[in-house]
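There is one chain below, alone, in structure tokens, taken in the form predicted alone.
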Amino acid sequence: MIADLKWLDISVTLQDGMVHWPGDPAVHITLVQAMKDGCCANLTQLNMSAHTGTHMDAPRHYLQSGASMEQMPLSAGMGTARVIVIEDAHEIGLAELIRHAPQPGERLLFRTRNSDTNWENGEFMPDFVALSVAAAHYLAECKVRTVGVDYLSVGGFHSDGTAIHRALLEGGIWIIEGLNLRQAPAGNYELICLPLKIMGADGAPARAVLRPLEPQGV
């Protein structure tokens, strides 16, 4: 039965033009050489950055000593996953995470009301559903491996992402965000999430997919 179980892709389509944070260089994917041109091969050019659409934080991305993308363990992306509804439609805050008793060693992929928009395709959201600090803090006691989100950034826009990020990062957490939660029911998962291996970076795209260890609900 759990064999015959499919994968299910939680990553976002990359795609000229699509939502970035603020502030960061804007997606151009540009055809540069092209076969209807008369050229024998078509080449794709990507100008984005490091964070853009579903991808990874490195623990240098907020730590100037930190562990860059190379040095990744596999075991921060891979192994078993559990997907947590947060009904807290402003914050994924500490009164709710407590109840779902965080576990050391744990990879938990947060959907929130993020997931019910196609916020890939559209402007940038300034109000997301973000960890509150104290959340953040709480994580890094709980020792969980992985922590995804379902937006652009763990940290909110208008204020806190610094600190975050770094409560996260400096408790050995490493950070998967723009993940598309839409399809994922809450449960536990196989998950595989491999980040770009860039020398020296801060993040990397990442390719995310689930596969459900029971069957799922409607």
Contents of the next structure:
There are 2 protein chains.
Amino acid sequence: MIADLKWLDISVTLQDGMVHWPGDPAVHITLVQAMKDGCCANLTQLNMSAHTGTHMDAPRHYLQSGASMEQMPLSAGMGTARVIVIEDAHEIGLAELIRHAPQPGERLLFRTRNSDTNWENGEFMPDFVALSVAAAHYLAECKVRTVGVDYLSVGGFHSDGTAIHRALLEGGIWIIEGLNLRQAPAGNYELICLPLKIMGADGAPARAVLRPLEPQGV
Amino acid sequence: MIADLKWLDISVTLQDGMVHWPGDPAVHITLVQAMKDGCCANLTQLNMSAHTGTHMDAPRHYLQSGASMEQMPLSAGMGTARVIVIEDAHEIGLAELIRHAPQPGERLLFRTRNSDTNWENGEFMPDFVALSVAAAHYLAECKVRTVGVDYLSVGGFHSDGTAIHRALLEGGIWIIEGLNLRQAPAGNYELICLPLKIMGADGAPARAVLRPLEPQGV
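Output block for the form predicted in complex with another copy of the chain, input the form predicted alone:
Now the complete complex, all chains and molecules, led by this one.
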């Protein structure tokens, strides 16, 4: 059963003017009808990239003939998941990943030092922790189902973001970016990550929640 | 456990130019970077009302000091829910509601003749089935938790939408609008409806899924 009390919200809050990937459209969240101005209702308008805040990437993001968001199987975002705490302060690297032995079909959420800050309220942080190219290829070889990260991209700002995305997406992996994992200890969970269903889109904003599995740490 | 196979997606698909409430911002979903034009990635931008497609209304929509979307308890959208099939082709009226005996804390999803069409692909349909003012007040008196409807508003186009929204929202009821219930028979379900978490917002687009309770129809 979906009891509400134990769910942990791992989504960041969307806000007008919030941090976004450099070069992507800015985030504008504005009141276009306001009761304080005499309107009968308040009405908010959203204007932002589909890759804002907590969001998912579809294969179409980097593969021209890849699946788009409305084709995503719900199982990409719903099911058991493992939170892995990454100790490396610079990257999610191959050696550290190997120690965690990713399994086929796993949903892996990587908690890094990115989660030590409320990054969603700050400026863009170019030195965030992201996957290495080798780590991305390894996750694809391991045939994991889903990869989640705690900043705006699986690929670093100074690294080869295209190669990293393509390695995952060509491997059939669905990607969750922009998670807030600061309240999630390492362990096994139930994950529900539901992105907006957007026709033809390369990504979509999402809401994501976690619940520890009983017993935790299995 | 969150097994994926039994979940029914009751969200409509967001599309560029899709139907929206008259007077609200139009729905623009556009590619701002395109691989076919030589970019390294595809990138979609969203520009739309927060009340587009399947979405939730926060109290702030019609109550100036009401809670906004980021304050929504997850339990408003997650938990048991009952799908009620409404026979009246004109409104969700008081007499028919009384026969279904709404209970305190229930999440009620009303399937009407709106669901007989793929309304999300058509023009705005001004004669859609919506709550009557009396029915809205009755649901508030019954202290239901959440009300879901299968078109863009709980209030009709020719009726008193303000009174209907306010009766529900002042009663502490969270509202889901724009559901696709055409594959959901009457009965009891688990509901997961996760709206985007938007600071200060009067509403938010959402993804919603249903799973029949075992045994169904209890």
